[in-house]
Each structure stands twice: as structure tokens, then as C-alpha cells.
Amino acid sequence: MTDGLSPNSIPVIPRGVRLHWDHVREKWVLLAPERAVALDPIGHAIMTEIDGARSFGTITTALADKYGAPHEQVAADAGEFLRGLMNRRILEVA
């Protein structure tokens, strides 16, 4: 389990935050009020799985299956990434 994020937690992108293709930077970014977070391909893959309905465990299982990676590693990496967004108030848990 990751601090504040268990397999049953449902990550939610809060109102005012959105995933956006930045044509200038030619990369995906998360736009929040007065902030932008550039996403690498892994961050983008994680964020595209968040729909506000599926649990963290379901999301990490889907990512592990999609990319043929060990579930434990995906859960650890995704948890660290999402915890960082939660600390910046760019992601919430329902």
C-alpha cells in the first residue's frame, strides 16, 4: 500500500484539472489552476487510466497487463507518481 492510496482507493481528477495536449511543448500536460505539470509517457499512461470509477488496484492491474510489467512494480511506481500529484492537490481519492 502507498500512503493514502490503497488498492481499493479510487483516484479522481478534481474539478479544474484536466489532461491537455500542449502543442508548444509537444507533450501531454495536466493543467490545474495556475499550474501545469508536464507528463512523460508513463505519467500519461497512468493518467489515461483514471476515470473516477476504477480503483487503484484495477488501474495498476490493467497497466501491468497492457505493458507486460510486474504488477508490484507498476503499483509501486504508479503509487509514487499519484502520491506526488495528491501532495500537489492535482489528484484526489474518492
Given for the second form:
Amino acid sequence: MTDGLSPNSIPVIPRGVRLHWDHVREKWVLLAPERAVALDPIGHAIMTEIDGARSFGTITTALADKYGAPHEQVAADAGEFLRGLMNRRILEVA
Amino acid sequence: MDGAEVRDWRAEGKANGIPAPIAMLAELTHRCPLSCPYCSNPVELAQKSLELDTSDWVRVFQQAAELGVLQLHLSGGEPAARRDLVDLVKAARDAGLYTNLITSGIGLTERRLQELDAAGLDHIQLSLQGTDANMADRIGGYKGGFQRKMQVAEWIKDIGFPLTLNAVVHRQNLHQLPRAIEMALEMNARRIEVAIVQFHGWAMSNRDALMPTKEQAQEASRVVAEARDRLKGQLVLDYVPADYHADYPKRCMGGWGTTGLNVAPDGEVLPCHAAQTIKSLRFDNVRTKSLSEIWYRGSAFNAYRGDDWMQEPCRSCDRKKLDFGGCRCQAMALAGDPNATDPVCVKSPLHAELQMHTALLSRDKTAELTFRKQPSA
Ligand code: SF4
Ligand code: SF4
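Switching from the form predicted on its own: structure of the form predicted together with the partner chain?
Time for the whole complex; same chain goes first.
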């Protein structure tokens, strides 16, 4: 199940998980059951691209364009980050 | 309380190296239809007439969010015993808190769950006393409870609430652990918390009946490790092992006064749910002080921050930043001194004696359960 993140899969932020601006620590966090995952700017950029409709491939292409980074690198980094979340059931794929 | 006041406390806290708390446990009431013999509520339960009212809690939630709390756990007793539960959830969400309900399920109807859904409840933790009616109703001390819980689990699944199943296990039901994990999958739970009973509160008077054997404790660790591997990405398993059988103590709460706080039904603010067993501590109340002042300045919170309070062998131990010397309440209960090394630790002079005593407790064939009582009106 967790290896199932291909360019065609559509990442979905499931119910019970939300992005939250932590005004005290001044950073973005992902709030989930019993977890608060602090996001760095890259993590935040990835999460805000996820809309439950676009595929992982489309998202990484968009990110690569936006930040002028090599697509392969972006796909590898974003994939590692999102698989980590999937293992913790903080992210799902459709 | 105005925003400026909070920021001043925070600056002062930062200067003293005190981080803002991440989580708050709100014990809305100590009333509960169940009477689990391991209940973590204090043996002296808070009276119903002394419970904070709706507006008190709303104020506390707002103060918590300003202080930096991200996660709010609504607990008890049974939080569903509060008539204003839906309003409280709404207020917590309005304050910006991630809102989790810790419940036995008793007192939740389908209609009430829908109202909680509309109010924005983020997540539910459902407790499991056993995997069949026989066990669950005996341990919970409530006939018909298991069947009602199973009904509640169905409604939770239909509505689609994210769910964690909380399985508290001990000598009497540890053999049911594999089935509990299956049940979590059947309920569509994303997580299961497997906690071997911690000996605080009511559990302390039931050590003879609940203490797992060493073999059981090892088997539980094996079952959890196997399931974690097999169910990766499907079910998250969080595990609290049996620390009486361990060589090193559990970390205290992620550090006393660093991560979380508890508000008792009557408004007393505690560094952990068992802190009232340390009689030398004095607790502040949200009725008279702001949560920020209590967190940064309260004597109970400052009592075990840092490591100045530590004695040997902890003081010069290289694990002290890992486990903070173990649990203060356990040191109090087992060594009679809240500043002592947690006797679970191999380096404690009391360790050998505790291990022997634990083995004896775990083999007691005649022990009977003492159930928790109800708070007075
Ligand atoms: S542990 Fe049992 S008795 Fe205690 S609050 Fe939970 S359900 Fe009630
Ligand atoms: S001596 Fe103290 S700090 Fe060291 S491992 Fe034991 S409890 Fe932890």
C-alpha cells in the first residue's frame, strides 16, 4: 500500500488532518490524530499543492517549475516526504 | 486576559528555556458509567458540583490556544456525561484547537455524534476494555457496555470520523490483543493504542489482579512488532510497554512541564494526570489565574523542570535527558520520594526488590478486582 505512490496516484489529505499556522512557534504544522508534524517551507509547499484532484506527477512538475528545480530531484524528495506521511496514515492516495 | 499578557509570559518562559505546551488534556468530569479498575483518575474524584461550567472551559480553551497548545484531548471520566459536550467541541474548534474526544462510547447516540460532527470534532479515541462482552463488561463493570460500544463504533464508521482504538491490556485480557488489533481494522480505525496498564490512580490498588507476567509482557511486544510490520501504512500502532518489567523507566510525559498539561474537572492545572499524588505540590486553578501564568510560573510546573532537582544516580547518568529520571509519580508511589530515581530503573537501589515484587504480583491467583467509584454529587 505504501509503495503505491506513482506519478498517476492522487494524494489526498484525509479527514482529520489539517494544515495549521502555529502562531506561537511561527511555522506551519500538519495536525493529525496524536501528531503535530512541523513543516519546513518545502513540506508546506508540497502540502499546499495537494488538492485531492491532481496527480503526484502533476504536482511535482508544478513544484519543479515554480522553484526552478530539476524534476527528478523534486519527485524524489516529495515522494520520500509523502511516503513517510502515508506510513503514518496522515496521507492517502486515490 | 489580553494578548499582551500572554506574550509577556512567553518571552519570560523563553528566556528561562521553557517551551510552550503542545497538548492539553481536559478532564471535563470524573463521572463515568464505567468503573474500570485501572482508571487513571485520582482516587479522590472531583465532585460534580465543583466542575467547571461551560464558560470556564471556553475561556480555558481560548487561553490554551494562545499559549501554543495545538492538540486538545477531551477526556474524563466520560466526557459524554457532560451535557454541554457539543458546545465545548465547537468552542475548542473555534479557538483553533485540534479536538480529540477520548470516550468509552457510553452516552453517545447517533444524533449526538452527528452534532459533534457538525461542531467540527476532529478525531475520536474509543476505549476497549475487552474484545468480547464477557471480558469487556466485567472489566468495565458495566453490563451491556460492550454491545453499546460496538454500536457506537458503527456510527463512528458511518459518519467517517477518524478513529483510534485504545486497548488497555493487563494480565486478565492480554491474550485478546491479537483480536483487538483485528477489531481496529474492522472498525476502519487508522490507529490503535496498545497500552499495558500503568500503575497510577485506581490501578495501584489492583496491581495484584492486573500485573502482567513477564512472559505476557514479552508476548505483547512481539505481537505489536509483528502487526506493525504487517500493517504498515494501514494501521498505526502506538505501544506503551509494561514498565515494571523493564530495565529503564519510561520518559516522563516527554519532560515534566515541557510538552503538555492537564486540567482537572474542578479547574486545577496539573503537569500530569497523577500529579496530585505528590502531596508536596501546590496546584493553581484556572478560576483564579490564566493558563499562561500557571504554565510559566506555577510552582508545580517548575518543580521538576530541568534537572536541578535530581538525586544520584540520575544526576550523573547519561540517560537523564532521555528519560528525565522516569516518572515522578511512580518515584513517589514506589520510593516514597518524588525526587528519587524511578524504581523501575536498573540503577535504582529499589530495582531488584521491585522486580521480585512484580513477579509475585503477576502470579497472584486469588486477587480480585477493586472497581473505581463514582464522584459524589
Ligand atoms: S478508564 Fe474506565 S472508568 Fe476511567 S474514565 Fe476511562 S472508561 Fe471511565
Ligand atoms: S538513573 Fe535516572 S536518568 Fe539514569 S536511566 Fe535510571 S532513571 Fe534514567
